[in-house]
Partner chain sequence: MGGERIAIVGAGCTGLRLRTPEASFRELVFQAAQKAYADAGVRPQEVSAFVSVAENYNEGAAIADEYVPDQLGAVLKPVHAVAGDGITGLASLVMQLETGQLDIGVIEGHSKASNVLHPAHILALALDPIYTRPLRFHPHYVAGMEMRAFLAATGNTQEQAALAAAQNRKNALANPLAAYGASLTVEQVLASPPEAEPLKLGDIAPPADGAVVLVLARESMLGTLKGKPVFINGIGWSQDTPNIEDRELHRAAYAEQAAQMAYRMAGISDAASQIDLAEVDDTFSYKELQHLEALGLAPPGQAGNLLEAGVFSPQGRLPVNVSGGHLGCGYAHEMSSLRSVLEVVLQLRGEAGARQLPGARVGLAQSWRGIPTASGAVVVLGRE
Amino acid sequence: MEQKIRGGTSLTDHALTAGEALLTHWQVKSDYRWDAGAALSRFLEGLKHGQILGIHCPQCRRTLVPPRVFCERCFRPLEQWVPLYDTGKLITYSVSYVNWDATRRRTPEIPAVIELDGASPGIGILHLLGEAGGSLSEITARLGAGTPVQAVWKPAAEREGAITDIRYFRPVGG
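Chain shown above in sequence, structure on its own - the form predicted together with the partner chain:
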């Protein structure tokens, strides 16, 4: 913390703990009860039953996931629900050494965009990859755009209707 940045002097940890700097702490109860809505509620219910649901726009001929009750392109209401496969292929991924709260990770995690089989080209869901190797070189050797993947689900009894009902996607074949 004591290195100088462009001529300025950064606050020292001591300054914060010793009260030399003004530090406020305000605990806010920012609790929200989400009305997930018609589309996402049905999607989450599907996950509970081990099923990934998409929705089809007959006008744009696109099958969308996650589903929505309207097409953001042609603005028509959508109601043609389509079960999708839990397999697909990688669109892109990153090998991440930081957690969501910016703390460092010893072993990386692999966030990825996956185009699901049954969804339209380029329509992907965001999830994590697993069983893809431990080191950066192993991972990048194993994964690339187009790598086939499959969902690894939580056991049925542990599913609660959440995106985390899928633990991760793992590379298959190849």
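Take the protein just shown as the form predicted together with the partner chain and give its structure as the form predicted alone.
A single chain, with no partners or molecules, comes next.
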């Protein structure tokens, strides 16, 4: 069946401002709440108390962070919580002189993937690095895959149960 396209008249600025077209304004109320779910809620509660929690899969024998309710490899439910260290090593990183809104930064931000001690090899969390140097050459001279890092926490009274309870990870040693 062929669809017939009918012509129309485009609205103009004049039609809208002169009242020749119906125009209405309304305020959208779109309040919402986000539920972190069972596994992530417990992980965030651990952060509030200065502890990083992982979850262990008895079938695959992997310890995962961030935790999840089932193993994505063997689809087994996960219930064995384990405390992890707030130390680890750098898997990879990027040096960014651009903000989220494409404006330039004077000092770089360094997002990184960190393999936490106590988690399975290759399992990492994304977080920021700090105290890594000021210039690009200082940063790249100091950082590389395997660089040991440690979490820098907010003071206990300021923690709220968010990933930002860890301010950043900093290189340690060397």
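For the two forms, the rigid core is made up of the largest set of C-alpha atoms that agree within 1.5 Å on superposition. Please read all numbers here as calculations on a predicted model, not as lab measurements. Numbering follows the first chain given and starts at 1.
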| query | finding |
| --- | --- |
| Core-superposed C-alpha of Glu158 shifting 2 Å or more between these two forms | no |
| Rotation (degrees) of the smaller of two rigid parts between these two forms, from C-alpha fits | 39 |
